[in-house]
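Only one chain is shown below, in structure tokens, and it's the form predicted alone.
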Amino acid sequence: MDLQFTQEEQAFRGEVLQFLKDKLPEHLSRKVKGGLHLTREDMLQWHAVLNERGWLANHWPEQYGGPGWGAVQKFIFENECALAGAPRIVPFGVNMLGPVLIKYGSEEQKKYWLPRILNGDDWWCQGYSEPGSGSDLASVKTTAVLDGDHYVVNGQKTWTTLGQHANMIFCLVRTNREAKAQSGISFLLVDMKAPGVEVRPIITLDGEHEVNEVFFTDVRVPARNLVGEQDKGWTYAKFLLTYERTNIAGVGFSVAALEKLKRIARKVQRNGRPLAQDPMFATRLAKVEIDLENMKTTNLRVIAAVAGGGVPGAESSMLKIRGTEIRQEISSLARRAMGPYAQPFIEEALHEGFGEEPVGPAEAAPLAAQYFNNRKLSIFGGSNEIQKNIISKMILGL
């Protein structure tokens, strides 16, 4: 693969800066590149941009709404967006359930669901990990029975990304307890306003709402709204799991969020010398450099399999793993950084007076909370053990 960008992808990547130039808000760029929270509106205000545009879905084939970009040109949008402070696009519709449907989806779900996901008037969550379930997706235990033309469903799920905000689920769900634990799931999609859905919130260890408990209790869910075949559903499953673990990589965001580490390390004085300039910290800071050029390649390479395509395989959980590794690394090289500065204080403690100016270099005060969010990272969307044993099995045959 040539990594050189042609004439024609350096045009469109000066396309792309002009886009984010006039149309990323400036207060949300603001909030992204000084590690503060994003409202539900915040990020509803930047999906709207970008399907406004065409470039929201840009995986998707052009006949549902895609832009038609092959591999580099969604590997320089990306990098552009996370390197301008664009916010990242919530993935739940888009980016997991979007090419499940186009995939396995009826026509008639394709036509009602995708343009949805799209325009904005469903947000979508993740019903996957349950208690005691989180790697080990093939055993879970909510249930859905089949009762008329509705199955009937029981159970709970857990670490619910921004469920407080979905009025939609697309969970696995248990139809035949007497099959093999893979081959009696099924995928389903169900409306969390529906009677019998109660949501219930985890705080988080940096303080934060992000994560839910939703719980299941005899909520009836049309049985048009099962994707594919009943009992089918591990094959979906594996297939969404490809695209969030690619995601879960954030290339472009471990680039953005490496070249600020370069400044701070740039501008912290540590014995009289630019931190940047002290043997141990440039160390570590080249080898997590050279760790995510490596990635970037890899990363092309599965979008081109993607593009051509194929599905993302071992490789997805390659990147998973690396890009998990190297983001938490970036996060926890700029807390060195930052020094005392960095400690978890209360967020009002760290503003002088409870006024609008930090104490200390402003790009401190984020960074004790983001430092604790990454440490999930290497967990969710499989955790890092078991894609070492997806790639033992896929590529070793062990």
Ligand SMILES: Cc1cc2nc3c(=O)[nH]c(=O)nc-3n(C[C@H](O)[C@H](O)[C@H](O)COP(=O)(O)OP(=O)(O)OC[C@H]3O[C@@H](n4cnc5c(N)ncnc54)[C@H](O)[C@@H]3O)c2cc1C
The other form holds:
Amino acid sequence: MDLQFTQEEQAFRGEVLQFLKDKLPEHLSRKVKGGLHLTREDMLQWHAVLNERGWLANHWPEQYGGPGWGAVQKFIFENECALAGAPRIVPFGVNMLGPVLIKYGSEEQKKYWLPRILNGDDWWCQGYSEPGSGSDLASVKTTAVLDGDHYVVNGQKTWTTLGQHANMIFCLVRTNREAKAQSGISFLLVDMKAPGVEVRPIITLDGEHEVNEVFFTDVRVPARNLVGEQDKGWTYAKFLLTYERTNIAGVGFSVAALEKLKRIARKVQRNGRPLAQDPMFATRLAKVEIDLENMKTTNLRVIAAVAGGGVPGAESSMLKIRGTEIRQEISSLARRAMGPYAQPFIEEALHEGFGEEPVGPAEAAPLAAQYFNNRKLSIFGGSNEIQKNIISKMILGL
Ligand SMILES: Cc1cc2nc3c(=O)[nH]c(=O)nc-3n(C[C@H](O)[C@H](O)[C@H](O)COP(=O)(O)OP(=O)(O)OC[C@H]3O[C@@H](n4cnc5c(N)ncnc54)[C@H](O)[C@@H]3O)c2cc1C
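Since the structure above is the form predicted alone, I would like to see how the form predicted in complex with the named molecule looks, so please show that one next.
Once more the chain from above appears, this time first in line as the rest of the complex follows.
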């Protein structure tokens, strides 16, 4: 496999770099590089910039607004965005629901919802998990009962990321209690502003309001919001999860985080020499860099499979496990590099406009929060233990 970029690919990289130089707002990259909190408006602003250029939904087919890129172009784009400090694309509409609608939605649904995802008219969130239904997702208990031309939804979802910003939620609901667990699930698009929907915050270890509980009491949902066939939602749910897992691996994110870590390790002095020359630290740094290089190749394989019309399979589970381990190791090393300065957790320091100077070097301020926040990586999108079960089933046939 030739891992050198061709001349055309190099030219494309130049185009991306120029775009980022011209269009990435400075206040956004400053926040991302500084590990500061991004507001809803920040995230929407970046979506709008990408959409204007036709680069927001870069893995959608051209007929629905994708740019028609191949695997390598997507890889280059994601890496350069991460290195430049661009905000992450909010995945729920673009990366999760979009591919499901394109593959399983009706023509009417595609025509209505896909442009709204691109234009930022809807902010989507994901209503899969429930108390007691996380790893065992097929046991979801939220019900949807057909009543004329509406479904009536009752139940509770949990861990709903950024649900406080959302006006729409895609939900797994039980439409058949008699059938085998996986056979009685449907995939429904629910208006979060409808009567009977209540969102309550969950504050996580890092002090952030990132996740929520969502309650449904007799919520009426038009039957036209059912995606695909009733009771067949498990197929669509699994299809979506493979995209989610590939996304969580976050190769570009790790490339940028590793660059920053190396800069810190060269700057920080320990026992009269740069920390990067400390054998114990350098060994861990080298190991994580080698793992990341290997990940890049696996990531390219997955992107190439998708670009060739395939869907990511067990590889997305492999990427999810290794990608999240790498991200967690980098945040551990960053804390280690900063020593005692990485200890204090000051929630206010994560928001722009915090008046006081943080204790110690500026790079240290967000490290404790990032370390805590990154604990989630090996849990969400299906825990890493569950990914190992999937790999053993799909690859080893166990
Ligand atoms: C920060 C965060 C954001 C999230 N965002 C969303 C979201 O937006 N939408 C959404 O729907 N969900 C979301 N989730 C939920 C996430 O998908 C679940 O937390 C995850 O699937 C695990 O489910 P659980 O929390 O119920 O844990 P459990 O399923 O109860 O698992 C507990 C432990 O047991 C292990 N375990 C369970 N079953 C097995 C098994 N068969 N073999 C081996 N080990 C097993 C698990 O690995 C885990 O360590 C989010 C979670 C977090 C932490």
